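Next up: just one chain, as structure tokens, the form predicted on its own.
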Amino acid sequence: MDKFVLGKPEEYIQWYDDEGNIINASDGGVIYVDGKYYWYGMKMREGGQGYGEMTTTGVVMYSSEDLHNWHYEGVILKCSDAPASDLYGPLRFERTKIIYNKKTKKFVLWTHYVKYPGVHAREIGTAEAGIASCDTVNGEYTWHGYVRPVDNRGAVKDSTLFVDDDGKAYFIYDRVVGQPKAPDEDRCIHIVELTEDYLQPTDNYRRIEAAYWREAPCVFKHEGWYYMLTSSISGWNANQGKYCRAKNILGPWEDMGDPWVGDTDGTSFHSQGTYVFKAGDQWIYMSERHNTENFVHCSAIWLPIEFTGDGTLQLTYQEEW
């Protein structure tokens, strides 16, 4: 493959590695380092809902050097067979992000934790920020546990993670006070601070209100504005999605609405996106189409960023480029 092959809005179509198996990342990201892309995620099981979206491997890594040409590097964070562990499966390692520690020179995983068997509850355990490092990007991390920043009443939902051009990391996420449906629930966006080792929440955090009942965080920073792109919150169904900017991380952020240009049906191109990275001097946007009939059979719909002009961006969509 020499360029990006998406098919059309509605079309499911998989990429594969160097062994002809279908790249199963879900809910992923990219990280560069020593001249290699590494794409991540969260293996899915074959299978619809209710099944498909948990795993029993955990996150697995690929590799490429032109971001066409995958390699398989293996399981990153495993599963356990024994149940009293926090890994044992199925469970839930959604939204996984990792990032790299200049100081303690660690590579650090975060990521939305749903203990076993991955059914998404509110009480502790079943919607939490799990913590992981390691020395190297593509070797075997070491599980930290889980914790919820700000409080123990805000369970975590979707999440990644940024760096500043400080060193500063920032832990950002939707958090959810109350119970389903409840007239109290409450989900807003958070940006929270973190330890200089990257490994904890610290007391620094804000509430981004221009990111209320917004799930799905994308955040990059582009000439000197913060972007953070959004989905709304309709379980797997696709949804309109916009974006917010700021001038600082932790704002405030200015609602900027929906970038997604000739998006008829309000459904961001029938995805919904999972990270920003950079490739080159070219910002690319990675979503997924999901498909809940077989989510191992979902697809990446990886768009580039146009930025057009007064810290505003837009995505149009190419069925390839």
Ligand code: DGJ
Given for the second form:
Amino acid sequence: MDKFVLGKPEEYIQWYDDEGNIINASDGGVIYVDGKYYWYGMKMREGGQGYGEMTTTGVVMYSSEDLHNWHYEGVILKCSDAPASDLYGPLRFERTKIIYNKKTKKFVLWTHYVKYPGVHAREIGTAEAGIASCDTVNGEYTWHGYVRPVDNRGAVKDSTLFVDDDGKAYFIYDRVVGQPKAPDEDRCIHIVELTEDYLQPTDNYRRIEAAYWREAPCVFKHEGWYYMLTSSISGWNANQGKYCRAKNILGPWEDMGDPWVGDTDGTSFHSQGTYVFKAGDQWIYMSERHNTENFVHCSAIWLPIEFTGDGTLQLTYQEEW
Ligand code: DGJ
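Having seen the form predicted on its own, could you give me the form predicted in complex with this ligand?
All chains and molecules follow, beginning with the one already shown.
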């Protein structure tokens, strides 16, 4: 197969690895290292909502030379059997992302971490930024614990990582303050510069008002513009995508509206973005199709990002490309 086959918009085409197993790497990303692409994400367990959206395995990885044939590499961040461990499952490693630090020569992983029993709430341990690192991309990552950037009032929900051309890295996340669904609940994407080793947040952060009440951030830079694609907030149900752009990573960011062409039912073609990466000259948008009946059967649509001039972009659904 040398094409991405998405099928009709309402088809949910499953991705399989080279041994015929479903690729089960939820809401992760892809990193390119020494001629290979590595696709990683949380391994969901069997079951529906309230059960399956957690892991008792950890973060898993697949590799490919062509983005079409994927080989299972194994578990790179393992759940533990010890009840006292941060890594005791079931837990959540949602929206895991991996970047490379050229100075320390380490691969650094950040994730939206929810400790055992993996239930989202606002207390410490139930909505954090989890951090791990490894000397090799596909080795076993060492857990460094978890943190709330900015301050402990702000719970960490959907998140991503971005490395700028100058080597500075940023953790970008949905910061949640206040009581769930109460009038004082405030949710806004924040961007936080990381320390030189990428293992801690610094005090340099910004609130991105153009991404107020948004989640699933995917950030990249192309020809002088920083772009952030986001979803709205509706749990696992797909909703309308938007993007914003900036000339400076810390802003100001400008709301640019919905990038999808022909998204008539406002579902981003039944998907929610998870990452943007570059393959050759092509920026690829990875978007996940959550299956709340059984999360193991989540699927994905990947699409080329089209730049439409003057710092604008769009996404066009394609049955194959
Ligand atoms: C929406 C997020 O984007 C998903 O990744 C997941 O965290 C769900 N919320 C959980 O309700």
